[in-house]
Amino acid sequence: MENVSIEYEQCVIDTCVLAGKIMIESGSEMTRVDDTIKRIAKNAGMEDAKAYITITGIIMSGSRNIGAQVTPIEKREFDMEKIAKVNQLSRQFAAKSISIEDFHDNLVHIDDLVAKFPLWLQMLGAAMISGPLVLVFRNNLKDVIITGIVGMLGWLVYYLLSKYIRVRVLSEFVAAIVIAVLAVLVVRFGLGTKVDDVIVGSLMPLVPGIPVTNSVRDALSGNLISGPARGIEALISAGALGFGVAIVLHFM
């Protein structure tokens, strides 16, 4: 009975841990996966279960005879729909509807669980987002196609580079001098009128919303090492967006 005990305690921390960790990859707030993973060990009778959440790891322990045990966070996306079944499955196992080993088995086939939108809709998405926002902000009717198109490619440029290349910032740096050069040119071509505005709601896709509100709600929730980490990411984010348009506006 011993044996099955500590296997079943291991089972619950590496369920604990493993929601912990997708649901930081898929950009969810620190008090969002400090809350779900204690539900996650009070629903499996582990009320005494401790656990440290940081945007770059995780570590919980159990009871004196599991060690505790460390989880690096290596990347960062965002995926609402990763944090919503993470959720769904945290409330199910709540409700005895599955048990620990089929949660656990879920989150490790996350990936085939939760659908991937297709580029294509990506690419809709982004034109729907980056087009409307110029008539919004700068009542300009004109540039809503031209800059729905611009912001599509732009996402197109930042979504094949993030396959090949780990280092978000220098996807969204490339994506911005990509998007700055196509608004330059449809102006210069006639296909729209005014740059700036081309290029400001075609860069709304790439901006970092998400982490700025994040790091905002962290940081009121008292998680000041998350809070200022996410925040200092943000801005990272924003300097490269902004870097790269400053280049390609000076030299064009």
Second form
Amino acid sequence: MENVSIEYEQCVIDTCVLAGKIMIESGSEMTRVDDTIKRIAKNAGMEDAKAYITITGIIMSGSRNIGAQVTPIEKREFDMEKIAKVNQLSRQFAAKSISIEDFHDNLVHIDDLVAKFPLWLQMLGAAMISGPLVLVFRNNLKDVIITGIVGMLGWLVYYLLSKYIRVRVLSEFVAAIVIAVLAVLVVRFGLGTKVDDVIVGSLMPLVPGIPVTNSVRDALSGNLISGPARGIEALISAGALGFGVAIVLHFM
Amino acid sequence: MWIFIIKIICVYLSAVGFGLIINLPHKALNAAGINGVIGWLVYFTILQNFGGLASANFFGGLSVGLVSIVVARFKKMPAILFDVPGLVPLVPGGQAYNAIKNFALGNYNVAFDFLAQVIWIAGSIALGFIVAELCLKVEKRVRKITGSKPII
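Can you switch from the form predicted alone and show the form predicted in complex with the partner chain instead?
Zooming out: every chain and molecule, the one shown earlier first.
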């Protein structure tokens, strides 16, 4: 492409890298990120752009006129609505209903465009996972409501800690301890019947389901750096939850 | 029979609840819940009639993967939005917990027993997902060769 300006190419590369960064931070699998970045570059008329994407950073180069871009990725959380938003913007760009500058603008301000569920609704969600799954997994109808409450409190602890401490392993560990202590206390006071069932249900909102699924997918689709890295992330989370519960079970 | 109907409602609630935690778009919540119910029904039917944790989880994962691909096309959203919540009822939470508990209490033989089950179940679910994605790729390939329009 001889007729495009350097500014335009720079903007395209910026947009691609930013879109990839947002998707990885929100918990997307690598194939989708790769696909989206290539599609944006292709739709912008830069066929020879190349991207090297891992879970901790993106390197992308355009044509010979401009330098390569490097972006580190430091935080990872789960926000599916951001993935859906990037996907939607990419579709709009492919249909030529927004320009590349608008695309970039929208990505920069994505936090304002995408609404998060309020805390009480997230807590309700945690209760909705914890309680019903006791019945599904353990055939235990009596403990459904009390497990919902314990799971909700455990999620609240996890949420507040990860908001202020920002070390995910630590907040998972503390949340697991809180859940196990609450479960033991609840059964001692006669509100629940089985400690095991209450703990299993309440831990379900914290179980690293997305990292495990993504890890297997990444590894099997040939991304041999991101797959094992995510696997280790999931293993550390599971280990933190397990240790938290194990310590409490040992002492109480 | 009543307990079965309550279980189905519970599966739906748990999938929607997970959607609330990972911030699914509002439009995707209901579909994610229904996807969870379908996957769990397949899993439950196979487990009750034929037995075998691996095959039940494999077909459960496969149906969740296929349904989420179909729904994703229908709603024009990424498939990952529907398959992650749909997976929640299949996660081997009970076995994983038993493994951890027995490790903590020092019963290593029992613990390894449960750990093997966890790995086996997780592996079969993941394999089901991979086969679902393979189906998508085959379908795309067939469409490219024959030049036909997508059915869905």
